[in-house]
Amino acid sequence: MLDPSTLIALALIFPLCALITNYIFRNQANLRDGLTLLSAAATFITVVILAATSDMTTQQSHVLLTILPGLEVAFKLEPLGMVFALIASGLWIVTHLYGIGYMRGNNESHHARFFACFCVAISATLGIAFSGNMFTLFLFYEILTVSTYPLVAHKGTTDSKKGARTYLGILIGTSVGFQLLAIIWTYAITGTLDFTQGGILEGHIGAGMAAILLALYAFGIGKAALMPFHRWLPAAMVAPTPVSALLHAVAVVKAGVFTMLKVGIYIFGIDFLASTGASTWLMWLAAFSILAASIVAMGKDNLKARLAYSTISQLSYITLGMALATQMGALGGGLHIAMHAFGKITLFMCAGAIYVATHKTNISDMDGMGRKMPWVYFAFLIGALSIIGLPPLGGSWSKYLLMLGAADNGQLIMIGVLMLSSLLNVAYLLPIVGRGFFRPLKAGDDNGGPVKTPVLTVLPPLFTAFGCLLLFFYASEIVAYLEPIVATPAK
């Protein structure tokens, strides 16, 4: 049996080698994209090996180079960070199927281009959930933001190289600007950075100065999306379907999201945050974040750009969950990260497939579409109520614990808000399925029979709504699994 260092450098490396092949092959289609397909494989099969396999309770440290007295790149097996490589690797199977229907259905150009840059995606993404230190998380940072932006300048217009553009500036922009002087800072005082159960803060900051020290990570992790540093997001949609669904689920945003996590967690510590109120000020920010980025959705036609401005909404999420400083927020955090993963990639991936068989990008022009492509509107349907957290989907779970996490902090507004944002939910995603299903087709769309649409574009995301709906019935297994990450360190 293989140990786990060689494991973590298997996982990162099968996505590097598919990066080649691509290259290699570039002129054979098939043959390029059934090796990628194979790539993305064996690193699912990989990470699988190593949650099921390794101990996560020793914290051992797998260390690649050694900069400075604890300033190591150096990678850590523990829950929180699998899962996130769980989804990640197992959803670059998915994504990548869809990608191929989607690229070809809709004759786009460069395809090894772009399934190349998605493989260097991945691999950045898998080193973010395995690293052992934030300086080796942010390193893998910047190499995920730095991968991804070909991908959303793919098209090459004006408007794409626009979008790139203020895609990558917030992104470096925030990270450089906030984050990397979070950490500088929090090396100066502590002289580590290593993810420690119970954080590392506690003992060397004050309140006050835990709380500034708290903005500087928070405002720094763009991708995490958090208002006023959101609008990178809006502004990548003009990207190809299948790069929303990884910047939206499977990668860029999720390694935000995950990255607020661990700092909270392994940086501050949830009791250090909830004994001097640090997180406080971020608690009431991902409230406002959440609401309003929902009524933002409401008033976009544009598919996408609703998606987009969701999914805002829905990180925010995860963001509370953290600020709230208590046990259940944290793991409906943790939670929501695969809920909303499931959920948002299945909405993407159907935008696309209407994308690819009418060319219809506004919500007021797709009347009656749902009668001409029903199974697509029918996952579109499954992932909407995920995201709104109706029973028996994987989203009513998350949502439920981070109104748990509400009411252990005595924070009966943020339960207010979660039930009012589920409502908001509803009002900007079920009348895209009612218009679909149930309004007129609009003149010139009535030409008899359903629309062609190509068959990879279809079973992907129906693959994805049953997961949301496999996912109610094992969501008390993934809490059991993330619980570990919140349990009182032995003094």
Second form
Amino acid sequence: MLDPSTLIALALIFPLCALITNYIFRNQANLRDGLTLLSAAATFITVVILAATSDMTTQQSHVLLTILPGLEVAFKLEPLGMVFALIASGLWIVTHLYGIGYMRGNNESHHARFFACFCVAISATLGIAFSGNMFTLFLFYEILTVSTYPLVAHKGTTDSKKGARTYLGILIGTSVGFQLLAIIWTYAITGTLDFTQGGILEGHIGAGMAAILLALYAFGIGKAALMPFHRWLPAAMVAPTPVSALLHAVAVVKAGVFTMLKVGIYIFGIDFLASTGASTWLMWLAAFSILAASIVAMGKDNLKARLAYSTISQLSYITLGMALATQMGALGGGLHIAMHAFGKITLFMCAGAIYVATHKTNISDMDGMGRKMPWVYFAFLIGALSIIGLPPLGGSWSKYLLMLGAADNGQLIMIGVLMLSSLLNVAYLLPIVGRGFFRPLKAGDDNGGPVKTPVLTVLPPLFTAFGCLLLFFYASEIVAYLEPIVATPAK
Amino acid sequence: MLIAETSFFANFVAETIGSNAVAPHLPVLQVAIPLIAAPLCVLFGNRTMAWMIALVTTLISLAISINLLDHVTTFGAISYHIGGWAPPLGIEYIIDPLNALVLLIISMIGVLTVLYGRLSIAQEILPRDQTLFYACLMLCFTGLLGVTATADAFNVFVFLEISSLSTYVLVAQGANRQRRALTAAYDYLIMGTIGATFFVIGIGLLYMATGTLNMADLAERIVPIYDNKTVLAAFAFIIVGIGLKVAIYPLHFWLPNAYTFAPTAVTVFLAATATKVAIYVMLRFMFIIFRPDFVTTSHILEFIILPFAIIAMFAASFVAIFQADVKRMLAYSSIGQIGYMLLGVSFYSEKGLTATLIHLFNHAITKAALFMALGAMVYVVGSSMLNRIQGLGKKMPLTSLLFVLASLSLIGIPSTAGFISKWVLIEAALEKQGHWFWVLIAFLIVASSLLAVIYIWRVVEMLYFKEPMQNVEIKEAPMGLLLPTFALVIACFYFGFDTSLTYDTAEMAAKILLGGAQ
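Which structure goes with the form predicted together with the partner chain, now that we have seen the form predicted alone?
First the chain shown before, then all remaining chains and molecules of the complex.
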């Protein structure tokens, strides 16, 4: 009935419908937010239908238009993108509900503009997920950057403008300065940019040049926040929390590492990376990023800043998975996109809930708050445990696969890095919960009953925390679903 | 009523152009009609009539240029002998894909400038001068079209002077608002005249050495005397002379003031056409008359064009970052963009020249759109200084949005025309693989385009993040200014997706330049 091309188009168009309704009904809050919720649901259902009905193995490309010979705006369905699309569109519903609670509870201004930019960002994210070649991906990548800029600058204060400028500067700078160059280079030597099973570069480029090209990609994908181009992520934390939650824990950063995986798997090809060793340096850099960001996170007292650095560290897990150049590593990276998304969005939504209720941003001020808002802290604990990678939570599986990947490659040091990182996670995440529950309240904090927290800021994190738990039991399904991406191509 | 008349007029023009009596003479009519229109503007002596004449003339020119482009891309070049005198005795016009593309740029921008000028010229120029203004605009239009269409070296000079002299007058008209327009025009006059003199000396030397002025003849007769000192001197004079018109980096000093102080409509027209035509002339002399062999043995590409192109890309963009006047900022940006076009030439490859020609077209529409959007702000607030246009994002949302969209194309964000230019240019650089140098050049291209992000972003922040000036009544610019701007912004995005017109024509033209298909 509905062929994949139509469904892909619908998935991209539904969020944009919400953009229009946000503009038309900008002054009728309930109608506006209700319609947006409706289109979020429609988007998610479309993606689900797409996932359920389409055949991933055909590698069929849906060309929208051809710009230059070999340069097309085209879409292609494959498991990794499908998983990413499901996560992004599914979590959009949750975040939208949370966003309504947050924005109203916090008396923020410009709701319509806020939700409208959100819609564009989601549409761009889905475009990235479904893109069939590097050019299409780049196109949506840039749209995502530009459409999230107003979200970061939302508060309009000097601080937020400064943060937004850093955000835009680094993301546009790296993508135009390095990524575009890498893309055109790829195009110049291979004549195509299509995502192809097994990669397209093999036989076109030597090992040394491949390492340089990979460097252009790795640093050009600024959204993956690989050090030293990670500064935009903490800078972007000036945004309202729903933005941080969806965009900077799910859509934007995941678009980055998703691109990284796509480049590794479909442009270079895992085997090509392994045989040339072009990604060895990237593996070490990712390991450095993992540890360094964790250590920085320990020193941050601002809760969102700590979570931001934790994100930088976790993103490098996925980069590491690609750089290991083993099948298990790539699978672990793909799985970690899902696992980390659920874990980190929970943490961010909890941070936002605490802020709405108490207007506290620093961890040292939050002593004893756990007893006042037990549900929020409970969700936070689950999210934190999943990030750390303790069973029975989703995060444990992806970490396990990544370690297997490292073992396959004989990189025992990488296993050590991953373990050390888990310990560091424990050290910077659990004290937040501990202080919340066991420390006495600070002087000046009202010692009365529980604080008032808008229900829409509490339920969503609980829901995603439950998701973390669920993912533990369904991880094998996801892995089985992802497996074709690393299958050796039929030659 | 108006629509019926317009469609009748359009039909009439289309039928006339297509008819057997007129069709063969299109190459000369393209130039002759605006030339006749110029005195008509004065004779009628009424500014509304003058505007109507200018509009009809440019529309006819546009129709002709579309027709010519369509013809030459399908059937090949047209040679037209003026008055039936066969070359080399008579003057020959040649229309091929190379100049048909440039003709299209000129006439397209011409139409939009006149449409835009209805309001902006009425505001900026004294009523008594307006008929004369339109006459000058038509002369300038004639000159640029003539330069482009002719295949006679001396004729190029004649038309170049027609366009230059009228340009000096047009720029000076800005004096009504800012007196400095007079000195700007004077500077331009001096520099332009030096350029023209060099150019005519060069042509004179060529004539001495070969005894002909017809381009095809010149090209043949130069080959045996490549080493002749006269020919070498001629080449040098011509390149420097035309380089002044192009505003090649160290010869660009006239440009910022001329663009800044000229009336808005004039800036739009000049920025989109004058330098582009000059680049076209440079290409035609370099590759068609002197031939690629001569150019490569002279080493001008790698030792002069390439380094100056790169300096222009960085220095001009860098200077643009510090301008307080947005119009001047865009002028410096133009110098930088000319750097990209010259860089494409210096690659000396089909891809490189294709990139140059595509950017010629894409930058014309992009920069015209930017100057128009800025002009609409100037129309309302009376100045293009950063601190005067601040906060207009709220007061003039449409104008600001158009400015931002056009600047995306200037930066080269994917899905815009500017992106296609940049893509092809970088591809051309990387195509010359096997040498580190070219990877570096490719990197320099993207690095310099990041400077564009910086200078554009300053304006965007001013527009959207500052509070508007109080005590001034500001409302959205009139539709008469916004619609032409809108048309160009649409074009900026359209040509970011559909490249069949720009890319294919440019590729064809690049082949002609390198002596492939004729």
